[in-house]
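Encoded as structure tokens, the following chain is the form predicted alone, with no partner shown.
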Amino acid sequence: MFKFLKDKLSNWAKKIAKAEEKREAKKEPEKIEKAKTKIEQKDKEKPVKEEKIKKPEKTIEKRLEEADEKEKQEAEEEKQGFFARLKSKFTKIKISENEFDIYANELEELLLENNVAFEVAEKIISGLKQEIVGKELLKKEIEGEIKDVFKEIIRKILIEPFDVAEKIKEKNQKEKTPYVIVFFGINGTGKTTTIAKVTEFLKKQNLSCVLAAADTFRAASIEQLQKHGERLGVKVIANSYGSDPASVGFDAVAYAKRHYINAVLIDTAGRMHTAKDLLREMEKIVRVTKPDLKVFIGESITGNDAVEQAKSFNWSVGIDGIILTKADIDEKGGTALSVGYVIKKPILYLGTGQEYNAIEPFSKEKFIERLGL
């Protein structure tokens, strides 16, 4: 899982720590040299300290003798205190705005080649720039350093899910009503079986669900969600194809607040982003149905697809939540980064596989573990 962004980004951060430092090794000679020759400069112009003469009887010869010593140990112990400062400085590395630009050029290019979204790319190389240029960095930990960077710049970018089991059992706690879920998306992204997975989930979790087949429109869609329902061994309010899909929706809700269900989950056509009768009717659903979570599914492996359907689905309909299906397959990661930061909504769950089971909350920390940072 997202091994392509993790070896480009782990790629990156090791060339931009030897680039730097083989420009400093062939700067340190010339420093070296330069300080040795200011050093020895200074030698020559440091004046003879005079001593007043405060016993007789020690003679003329014997006073300058000591004095001559004393200024010898003096020189010395500065000319090793420089070296001393001077060794310490050539073990650090302080990376210029020019030199850095150079980098990110790059990094820009591997991170868009991720399916990073541009605006994402652009913050990661801002933040980055901000935190590593004209910074005094050990040459051994330069590449560490680069890491912790990017680790506390995507801490910041993802969002921070909430849990939706607790936010299910707070709601029927404070309210004694059922948590209504909607969830949206194109056609093929793995929608209706991706419920069946958050369903099995909440089940564990100890809550009831009743699902609604609310894509009226779609052939065998029903069936489909009928037959995950008996699997599952919960209820599936259903009507006939072509009936208005938010009547199922509000059939689903009456069940649940009759049966004392925790939570109802309404399954959607899948639909184009751009089709605009259907996103309409998208909405009624919202109307009727007054969900408590509106949720956009969408494949992790289709990049800035994926980024441009969920900001067209928020337009419409404000999107509270995202899942990502497919993301056991996904090499490049850029899409787990983008979709949350552009449309400022947290990932709530992975698909990571077919089976019921093959579902996880979203981890920051786990996303980050998975980048090799």
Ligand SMILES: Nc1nc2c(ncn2[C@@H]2O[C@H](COP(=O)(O)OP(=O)(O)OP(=O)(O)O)[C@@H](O)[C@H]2O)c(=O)[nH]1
The other form holds:
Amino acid sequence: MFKFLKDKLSNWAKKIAKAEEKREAKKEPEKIEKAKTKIEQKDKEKPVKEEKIKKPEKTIEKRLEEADEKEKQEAEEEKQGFFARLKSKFTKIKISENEFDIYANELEELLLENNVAFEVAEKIISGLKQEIVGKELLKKEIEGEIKDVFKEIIRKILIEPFDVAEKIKEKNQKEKTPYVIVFFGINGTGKTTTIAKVTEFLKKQNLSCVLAAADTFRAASIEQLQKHGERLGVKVIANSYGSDPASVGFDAVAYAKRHYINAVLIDTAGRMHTAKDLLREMEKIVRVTKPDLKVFIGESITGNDAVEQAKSFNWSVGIDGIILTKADIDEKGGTALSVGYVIKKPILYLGTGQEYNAIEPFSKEKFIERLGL
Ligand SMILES: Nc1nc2c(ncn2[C@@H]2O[C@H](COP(=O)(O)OP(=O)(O)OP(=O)(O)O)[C@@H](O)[C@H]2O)c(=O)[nH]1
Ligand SMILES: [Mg+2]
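Structure of the form predicted together with the named molecule (previous: the form predicted alone):
Then the entire complex follows, led off by the chain already shown.
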């Protein structure tokens, strides 16, 4: 999972550290040459100076000998001082803005290639620039320093998820009514499968569910949910194909109230985020069932498309949280990094396979760990 982004980010940090090392190493011979020339210059000048301060009681030969000795000593000291200075400079590195910009272009490209949304890539780069440019860094720590800055930026970009089970318990206790969750998304993203997984996940925490087959549009959708209901041992409220999805949702909420069920999970038909009629239908489901949680289901592998869908669903009905499915087959990872930031809503779960237990609550730290930072 997220392997590409992991490798790319790590390589980039390594590369910038290596390049800086080479750049400093290249300067070393130049500096030595300069120092040598300076010493030679002094060699030429010194005997003339010595002439001026010669004392009459010494022979010329003696004075020249002494001067030579002194010159040698000075040169030696100067050399040592130079190397000492060079050494301390060599171990500390400052990256200039120009240099950073060269690496930044490359970083932007690799982020975009790995499904990171443009505005998120920009945020990462400006954050890195602010923290790295002009700062004196120890050569051996450069890679680690870049990774630490990356980590901090990603921590800020990702939104802290809330615990759905806790929210359900809170509402049940306070209002003595079921917690209603409705799932939206385009066709085939994994809505129905995710509902089954969430049901199983909540069951494990002793929370009961009723499912609403409010996708009355796609052939076999009702039977698909009923099959999950049978396997999971939960009630499915359904009507006929073509019936009003909002009324199916309403019936399910009423059933849950009568039977003291903790949560209602409403399945809806897949709809393109550009289909106006279907978006209006979605608004009606929300008006009638008054959900506590409106979840956008997007595919982790689709990158910018998922971001655009999330924006559109958020604009129509107001999304409260995101579930990204198919993270198990996503080698890039940029969607998970971007989608929440763009609509300012948290990712609640990642779908990690086709089985009922292939779901995990989203964790910022686990995500950062997966990126190898
Ligand atoms: N690998 C993988 N496959 C998944 C995941 N979630 C769902 N799927 C698969 O995605 C396919 C579509 O799943 P559905 O649950 O029918 O999708 P949907 O959004 O309800 O589809 P429509 O109702 O037609 O819009 C199925 O084959 C699922 O098994 C996941 O996390 N990982
Ligand atoms: Mg479905």
